[in-house]
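Have a look below at one chain only, the form predicted on its own, in structure tokens format.
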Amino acid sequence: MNWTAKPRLSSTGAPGAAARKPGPATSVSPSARVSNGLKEFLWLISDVPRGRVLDLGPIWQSTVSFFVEKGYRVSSEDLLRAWKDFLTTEEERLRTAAVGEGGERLSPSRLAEKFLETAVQYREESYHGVLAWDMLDYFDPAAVPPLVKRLSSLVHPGGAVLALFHSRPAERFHRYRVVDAQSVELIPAPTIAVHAHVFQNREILGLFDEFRSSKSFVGRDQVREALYVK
């Protein structure tokens, strides 16, 4: 997709936004982060009637309300939490299995395949937008390619994936929720996964090679917001 080929009719980048009167000003949390990636993400999916969005973080009422009020349908799946629970179950299986009864340790790529047998189980091309946040930084690098391939299969042609990548190991674990059309709040949270890998630009482009185009923004905190269009 050529970003310049789509007219920018509204600064909100959401269905029906131009027809609504502006509401009262809302205060923005000091932990909020300006997100040009979110702004572009909303603009890209803005002309899809009743567009479907998949949020791969924990469910936040503020995020759900933001999208629902703009006419989107939202699904949430805390994929990083599911991955941690899956690994815990696998460790328990190894601990309790008798010798010769399936107690072998699986490779990271095989673990990912097994995880995806039950995770992100949606119809192909069923979403117009996916919010992946920074979760890919926390998966074992060998598990990331099959995961991105699964995400690609879920995105409708012309749809977009927004992902965040740290340029150095994250100092603290955060969750993300949408504040407004260009702001994301970082919520400090108990660590459920250790930052596993710092992806280089070439690695990121290779992961998303099934997508037609990309655009990225680097913030002052050195977090890269990467947007991919299928």
The other form holds:
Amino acid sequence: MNWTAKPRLSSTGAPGAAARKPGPATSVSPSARVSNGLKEFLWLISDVPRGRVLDLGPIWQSTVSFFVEKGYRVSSEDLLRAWKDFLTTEEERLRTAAVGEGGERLSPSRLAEKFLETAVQYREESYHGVLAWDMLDYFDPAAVPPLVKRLSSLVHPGGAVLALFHSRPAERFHRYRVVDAQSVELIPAPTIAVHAHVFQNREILGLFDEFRSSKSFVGRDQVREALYVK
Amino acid sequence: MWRKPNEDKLSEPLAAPVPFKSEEPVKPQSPQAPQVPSSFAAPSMTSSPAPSSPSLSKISAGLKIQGELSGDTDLYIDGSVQGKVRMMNGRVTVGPNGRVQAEIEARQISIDGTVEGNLKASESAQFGSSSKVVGSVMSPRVGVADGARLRGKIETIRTPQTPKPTAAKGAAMEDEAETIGSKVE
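Give me the form predicted together with its partner chain now, not the form predicted on its own.
The complete assembly is shown below, putting the previous chain first.
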């Protein structure tokens, strides 16, 4: 992937974004974060007329408006919440199952496979961009590979996945929403999952080995924004 | 670099229409609209005032309806509906207790309860903070309150106001129409 072949986008965010200049994360506001990963992500999908974007975080008006106003079609699935709901259901199943009737505890990878039988059900190669945010940090490490494999199958060749990884256990649980073309807002939220794993660079590269190109940015807050191009 | 993606193909409706069968008769309510909790707080959406509809029908909590509901009135659902809801000139509101397993087609759609099915609004679709929706959404304007839960696709469509669209516009509308009733993602 030639990252410099295409002219870069200028500041083309939501209304009011034009006046905002990129700078250190602290210069925007305490909850906002300049995101070079998002900027690059948008640049990568900018050639696609009426492209499809899959947001795996909760649905926010600002994120939807941002992409819809640019002509994208947006799908939304709060995967972390779905995972939590799934685990709760599984626990309930275990609790109520009679002896010898499937009451055994499943391994994390088997759990992930079972979860994916109902979650992230989209056509293969149907998305040009996937926003995974930092959710992978919150899944059991053994459940992450099948999940990333599924995400990989959803992405159109040339499409991109934006994922965030914490370099140390996250102090607080946040959800993310797009503010403009180069910044995201971190919304403090009630913890629905505990930070499960700090991925090392080698692990991350291994997870996304089906992608042909990667690029990462490390912020001052020690969050790595990683962009993978299929 | 990119090639145009294939559009979703039309798929079967979520539930096959069945003859209208209600467990209790639906009585048209008084013209006054029920106190619909308005948890919608999306700044970019300005919901137009309720139309002067001949009447407002209400499916109260505890009432279950299976089948196809159609008409020109406004409809408030706080009970359970399975099948299909078509109120082309009206507003369909799903209250906080409402549980709908149906495609909904209306001028305005407002959700505060639980819906499983595709939604198509010719004017606007709004999702309150207590809404839980699984299905695709097609509307010229979409409003989402913080806390809303949506699993599905959002697509904005143009309001068909021009009687004679140009060839290009016609193509665009056709392109968009292709996804109507698309499989729930």
